[in-house]
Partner chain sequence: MTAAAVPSLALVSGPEEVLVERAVARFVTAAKAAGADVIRVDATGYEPGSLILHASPSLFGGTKCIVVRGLHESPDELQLDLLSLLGGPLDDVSLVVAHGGGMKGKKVIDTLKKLGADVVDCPAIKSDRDKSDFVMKEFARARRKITSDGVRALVEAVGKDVRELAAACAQLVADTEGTIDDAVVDTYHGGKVEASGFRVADAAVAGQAGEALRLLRHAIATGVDPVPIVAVLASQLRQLIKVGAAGRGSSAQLAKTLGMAPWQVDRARRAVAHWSGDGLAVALQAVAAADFEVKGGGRDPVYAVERAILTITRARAGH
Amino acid sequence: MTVWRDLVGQEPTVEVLSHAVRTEGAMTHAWLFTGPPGSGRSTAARAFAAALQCPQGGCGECRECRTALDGSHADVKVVATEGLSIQVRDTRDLVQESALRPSVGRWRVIIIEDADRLTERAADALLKALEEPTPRTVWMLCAPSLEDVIITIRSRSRHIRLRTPPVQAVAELLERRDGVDGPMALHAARAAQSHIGLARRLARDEGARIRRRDVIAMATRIVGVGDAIDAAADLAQIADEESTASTAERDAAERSRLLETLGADPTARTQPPHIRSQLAALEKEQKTRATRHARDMVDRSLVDLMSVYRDALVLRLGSTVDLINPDAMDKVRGLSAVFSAEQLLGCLDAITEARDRINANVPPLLALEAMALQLRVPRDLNH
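Can I see the structure of just this one chain, in the form predicted alone?
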């Protein structure tokens, strides 16, 4: 068992990183991990950090490996923003930290899991640290693609490209690591389109599977303008419910911890001004996090919706490519029967455009309504 055990379907990446761990001349001060969502970018970065700290080059069992993998190693800093962006003040703190020598390990490692969320000023602040690297400090940046990171940072980093892992490899990981039974693991891996984190969630959460089925079912119900408006509202509501369910308990716990830290009475109807200001700052941070999470949920729903049109196109063209939704063949066949290949491509383009608009800060409901109007089917497939 090694630190690379959870990095499935990425053998070329493991080979390159393992060589860098073993060979001093193959190391560099900055690495950029790119790959599609769920491919394991942050998993690769954490595993690499653990291997660099491990006396045996990544055994997966020693204290250095275990603490680096779980994010508690003193010399491994993991930045995973829950806001909409990484601000310049946060980057400046990281740059200052990067100038310190390792305290207990061989390297000081700083992992930024969402380098694509660096603001322009934050990226400029980071660039200085990359241009004048500190000995024994390693930066590891993660982003969906090269284009998501400014060119000056790209040019100063060694690029590691991860690929979408095979469905079977993801299913085997769920069986081995999470104890999921074979058929469910395979279903979840296929439905998640090899997104490892989402596959794990689908395999373990029946509510997530139900929500996904509801999203896919919308494709055949969008007939008139009213149906399109309703579908857009339903998609937005599903995302809001998902976001609220996953953040409400955490928000309450954070508020309780803050009041306890400040020595405040949590049952008091009013709090002193200095405590109110701290609570207001926390609520602002939580609101930003909720906004990002809701957008992420909308995007995930759109990826699921896109999959049924993709399957319909595969069926329409008579391709032998595996389907993502073999358990929803009635919906896939229905769409394939009423849409031409060109129209199905138009539907896929409409969904992609909605994702881009939401990513560009267009209000999600407006983007979803515009998209749904382009997805109307010629007749009601349910009758």
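Heads up, when I say rigid core I mean the largest set of C-alphas that superpose within 1.5 Å between the two forms. Residue numbers count along the first chain shown, from 1. Treat the numbers as computed from the prediction; the structure is a model and nothing was measured. Compared with the form predicted in complex with its partner chain:
- Assigning each C-alpha to whichever rigid part's superposition fits it better places R257 and I351 in two different parts between the two forms.
- The two rigid parts differ in orientation between the two forms, with the smaller turned by 8° against the larger.
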Given for the second form:
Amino acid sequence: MTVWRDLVGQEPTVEVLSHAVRTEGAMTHAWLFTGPPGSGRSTAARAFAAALQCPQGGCGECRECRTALDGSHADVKVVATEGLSIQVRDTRDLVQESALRPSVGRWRVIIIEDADRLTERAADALLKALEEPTPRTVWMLCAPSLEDVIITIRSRSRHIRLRTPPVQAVAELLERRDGVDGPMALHAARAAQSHIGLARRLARDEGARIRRRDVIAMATRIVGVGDAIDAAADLAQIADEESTASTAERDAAERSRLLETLGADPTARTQPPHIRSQLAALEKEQKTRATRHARDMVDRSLVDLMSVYRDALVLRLGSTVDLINPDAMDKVRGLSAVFSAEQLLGCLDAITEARDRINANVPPLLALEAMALQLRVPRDLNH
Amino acid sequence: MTAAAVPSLALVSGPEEVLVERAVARFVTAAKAAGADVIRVDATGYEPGSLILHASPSLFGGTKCIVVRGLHESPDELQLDLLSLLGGPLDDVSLVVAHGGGMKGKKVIDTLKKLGADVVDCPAIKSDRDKSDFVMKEFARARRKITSDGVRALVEAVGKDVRELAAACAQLVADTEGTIDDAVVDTYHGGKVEASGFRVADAAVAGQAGEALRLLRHAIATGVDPVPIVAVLASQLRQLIKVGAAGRGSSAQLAKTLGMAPWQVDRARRAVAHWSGDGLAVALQAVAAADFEVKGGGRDPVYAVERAILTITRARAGH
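Here we have the form predicted alone; I need the corresponding form predicted in complex with its partner chain.
Every chain and every other molecule in the complex is listed next, the one we just looked at coming first.
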């Protein structure tokens, strides 16, 4: 057993990191983990933190290792946001905390899981701490790519690049860690395009599999302009429903907990002003969380949709690369028959464009409509 | 403004602030002229019991006029106090209550009406038609003549805010002589058109490029943000596509299934006859691109909207 067991398909990275743990001279105070979503950036950072705290350099068994891995170690601080961005006031607190000596462990570790969501001012606030660190403080930042963090952070940290893990490795992890049976693990790993978290969800959640199938079926259904608008509305609605279903309960629980903390009467029709302002702040936070969640859901659907066009393009070009959707072969074949390679590339571009637009605050419905209009097929492939 | 006899009970109901203020002011002036003390009670910061205190007879005699504003957002205590006040005899006190609409405080309203209160209606002035009526009434009250072109020009220039419209009417009455026509309005408010995103979108969807661009410039110049304009363009085109794809059927039924108002369905039906499916697709895609540019994807938001409008009008012509 080692702390690295859940970091699959990243042997070179494990090599570098464990060398840094063993050798004093190879250690540095700021690390930047990049890699595609689901490749295990934060897993790598946590495992590294555990290895640093562990007296045996990462046994995976001791108290230090276990607490560091699940984020409850006193000297390992994990920062992640459920909102749209990490604000400057959050990072200022972090900078202050980074100046303290470790309390029980050997290092004080601060992991920022969404360094790409740091606002520019927030990132600026980190610079001094990254440049002149307190001895025995280690910063670990995670981001999808180097371009997602500002250049002054990039130049102050050591870069670790994770690769997309092989499908086989992800399937093995699902079998070993989550007890998913072999064929299902392989299917999920392939459908999730090696995104470990997604693969796990697909393997264990029937609803997620059905949603994915619906999204893929959409590709061949869009014939007329009206179909495109309907398909876009469906996509947006799936995301909305999913996001309200998963957050409504939590929002209500948070609200009643806040009222309890403030000693307010939860049944009162109107609350006193100071409680109202606290409630408003909570609701604002919940709203950004819901926005983020809905956007993430749409994005996930778009990645699924993209995979069909990618497969059709692979087929069209006669390439020998593995397909992502061998189980939806009829749709892939249909698309590759009616579209030329250029048109398929155009479809892929349209989907990418929609993802970019949604990220830039274009209303998801509008972005999806523009995309779906581009995806119209010349004739209905289902008949 | 006639200093009519002070009614002992008056109800000013309706959401239009300008009219409410006028009605209340009329009662207050009348009360002052009759030598009464005017006491104003604000509903939002009401302290229980103070109404009864104000209404109780003074040691030195004299009459009182109590004005209660904002009954529609008043706390329950005020309503209870009002009801108990209305339940007893009202000696030497006249009561003016303003209610902005809604269900809250309905019991008080019913009681007032039952007791024969003087009711003044202040309906919301929203559509262009309401505004035209308002303007004509304003001039009629000042015993001045205004042509229908003059009314249209005035509503177009300053019609966004009723208060501003009232002020503009007062100014024209005070500063000019004779009949007021569009030339006179133009002297005072020339070159100013308050265009909303809806008017821009209507013109664009109707294929009037020049008109749409002119209105867009006016809208931007009077402080409308490009973002809602793009949103309106998108929703109009979306409605066209939905109605176009829905096929036949009564507009009421269609309105129900599509989640639109029947008049929207009828309007979209008339407009969609001039459009092709591909044209609509091109137009909506242009709007999506403009939305991205308006929100920081491009350098010049206004130019982005202009280009989208031109693409829309061209897509309509090109079918």
